[in-house]
Each structure stands twice: as C-alpha cells, then as structure tokens.
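For reference, the chain that follows is the form predicted alone, supplied as structure tokens.
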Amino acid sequence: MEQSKTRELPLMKEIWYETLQWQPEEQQQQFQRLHTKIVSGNRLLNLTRITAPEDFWEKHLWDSLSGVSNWLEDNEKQKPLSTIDIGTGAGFPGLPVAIAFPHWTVTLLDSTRKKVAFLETLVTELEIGNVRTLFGRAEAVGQQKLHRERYDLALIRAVGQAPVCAEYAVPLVKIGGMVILYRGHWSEADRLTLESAAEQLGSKIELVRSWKTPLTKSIRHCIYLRKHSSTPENFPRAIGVPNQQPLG
C-alpha cells in the first residue's frame, strides 16, 4: 500500500491553472498510468532518471506542456496539428502532448530501437490512439519523402546544441509550420548562432519564451522557429555531420 502511495502523481490543479491556464481532467488518469509504466519500464531500460512523482510531474509533464501552452486553451476547437517529437527517448515531450491534445497526431521519433519498442507497447497499453512511433535518425528521416516537410509542428528537447536541433527539425515541418526547441539557459550569443542556422534552413526565430519551473524554480526557455521557405535539399546533412559541424 505504501509503495502505491509513493507512485501517486500530485494533482497540482492550482499550479496547472496558475502557470498554464489549463487543468487536466480525464488526462489525469492517463498521466498516472504513464508514470506507472515509465517507472516499471525503467527497471529494464535506462529511460529516465526522473521517476519520483513530483519530479516527474514538473520535469516531464509540466515541462512538456509548457512549450505548447499557447494551444492549450480551447484546444479541441483549434485545428488539429500533425506533430513530431524528435529524439523522444522515454516519450517526452510527445506523450504528454498527445494526451493533452487527443485530436492531434503525434509521431515519436528515436534512434534507439529498444526505446521505440518500449513506446510501441506503452501507447498500446495506455490506448493512446493518436500516437505512432518511428525508429531512425533525424538526418535520414528528414530526407525521406514520407516525412520531409510533412508536419505542422516539431518538438525537440535535450538533444543537442540549438543549431543541431534546428537542422534535425526544420526539414520535417511544412512551410508555415513551427519548430519548438526546449532549452535550459539561453543567451544572446545562443540567439545569434541560432538565427544564422535557422535562416540557412528556411526559418527564423519568431519568439523566445522564458520562465521558471513551478516547484524547483529552474530556468527554462522555449525557442519558436517559424518556417518561411522550403529547406534546401542538402539539409539535413549526412548522419553525424550536424552534430560534428553545427551550422552557425
């Protein structure tokens, strides 16, 4: 009984509303089941170090949804978005987004086959019907006709330097679409480097949002890139090159 209590996620209703002007309703049960499955999967796979209930709530659930908070209000009345989460790992930010926006379609992309296999089982067991999984490297997927310039929204968190993330993500979104880079600290030097990379990829920085997480007061930034023209065919470059030679 005590073990069950330690796994119960906090509701945080007031904090959800005060910070994101949104509260989970039927999603709360799915969030709880997601947490339970991740903790269980962690015994076999190195999915995430963040499993304690309050940490999981803040660093996985809240943090994931903070980046898309502009869409949360009356989200079911808005246009459904085709979304891809690049380097999803244990499914973040993509799974909380899929749960909060059941009318969106969310593709979880990762280059570790065991993690993708785990996610396939997870979404089936949780009956999250708007999610698909995809195994592969972003550099290769970004050159495939099935995925290149097919998504309205790309999410990418904790994968690499900002220009590297942009090169992975921008080729996958449609003209007019958006990339959201989840970052920690952010500086003017970071912005200048990303501006140059974004322009080469056919996009520009539309917005930089800054805030602190509600419990630990950690610094967070989200950088929103709007795609204004088709990405040149040579991007993304070959596997490994973006990380070895970041654009700038």
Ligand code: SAH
Given for the second form:
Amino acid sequence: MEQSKTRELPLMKEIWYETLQWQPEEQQQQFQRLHTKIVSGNRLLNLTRITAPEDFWEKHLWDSLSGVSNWLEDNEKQKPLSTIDIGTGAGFPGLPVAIAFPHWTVTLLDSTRKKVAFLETLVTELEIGNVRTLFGRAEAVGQQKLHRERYDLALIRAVGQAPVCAEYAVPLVKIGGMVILYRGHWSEADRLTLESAAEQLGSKIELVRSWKTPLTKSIRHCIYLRKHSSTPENFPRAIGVPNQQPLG
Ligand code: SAH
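Compare with the form predicted alone: the form predicted together with S-adenosyl-L-homocysteine (SAH):
Full assembly next; the chain just shown is listed first.
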C-alpha cells in the first residue's frame, strides 16, 4: 500500500555544498512544501513516479539545479533571467529553479491541461510569485510572437530525443540566449546529430557537462546550446513533425 503521510525531505546541506557549492536557506522549507504538495497531487493525477524523499531530493531537486549550478553562486548579484521550462510535467526542472532564483521569472509550459492546472494551484498555494504557467504545445508556442525569441534561458528535461528538444527550445530563446538540455547518457553519435540540428536552428553546442548524481551515482549530462542567430521561420515545424522527423 502506498504511504499516505509525507515523510520529511532530507536537508542534505553538506551534499548541496560539496557538489554545487550552494547553501539553501529559506529554500529548504519551500522544497519541503513542494514535496508535500506533489505527493498529495499525485493521488489524483499521475504526475511523477519519483516521490520517495531521497529519490525526490536527488532526481527532482538536485538534478534540476545541477544544470544551472553555474548561476547559483552570488546569484542575487547577477542579471535576472527570463526562463522557460518546456514540457515541465510536475514542474521540473522549472520549480526548483524558480525557488532557488527568486529574482528570475520562470514560465512552466506543458501540453497536458491537467498538469498545468495543478501547477497553477500549487504556485498560488506555495506563494511562488516568480512563476507563470502556460498550457500549449512547444511547436505552437514557438511560433507565437509573445513567446518566440523572448527568453534568456530555456530548460528541457525528459521530453524527447535531443534534436526534438532543440527544435522546441531554440526558437523560444533570444539571440545570445541559452538552451539547457538535461540528458542521461550521452554519446559521440548523439553529439553529432545534435550539432547538425542545433546549427539548422541558429545555435551551437557550447558545452557538454557530465556528472554522477550524489546518492545513486547515476549518469547525467547537460548540453548547453548558445543561440547565435535568428531561428528560420519554418522552425518549430507543425505539431508532431519535430518528433516524427527529428532534425539531424
Ligand atoms: N520535465 C519533466 C516532465 C517530463 S514528462 C521532468 O523531467 O520530470 C514530459 C512532459 O512533456 C509531459 O508532461 C508532456 O505533457 C510534456 N510534453 C510533451 N510534448 C510536449 C510538447 N510538444 N509541448 C509541450 N509539452 C510537451
């Protein structure tokens, strides 16, 4: 039987500091409240399989922030970024990012209406003031004037193959902006295909970072794409096409 009471999340102060050189403060309480809400939301909606406290800490909180760890240090002093999380699901990586960077704005985009409605209630209840939610398909949103080339940073985790994710994300970022693809394993063949897709969209692979998660030592990669020129108008292609015929 499923556990009905939410156990406390571990604080993991030392591990945060050792791995990402970050010391969460008021964020600890928000992380705990986020976990509680997601566990209770999961009883009605199929949001995430990852709910056990250690698992949630590692695969949702830590993993989400690992990709943006270069901004964590002295983050109050840096320019706030306008960020979009594409295919956010239960809010990852976008919600931990919004909590860790309260001066950034984070748009959570998903094509499942129920998930977006859940997130809308969640951010109101947790008083996370720097989050907007957006219901839609990345292929459509990427062609809307209000969203195309408007973001400094786009994040995308577990939505599809890397070239598909690039086609969803690159059109949404400004020239000079960045896309972070959160991946598990990563090969030279993956890099070559993505390189070609990224170029067609007006971007370049700037950096590939790899690490192991701190508790279960699972392999992770983050691919950082820098947008150098405007994305041709035909991208993203019509709904479903990026996934059926991935660039490469
Ligand atoms: N990023 C989250 C969820 C991954 S599941 C995490 O890592 O935990 C993939 C999510 O992407 C689902 O919630 C699905 O509704 C959404 N999605 C899939 N295709 C999409 C598209 N074309 N545009 C917007 N959202 C999409």
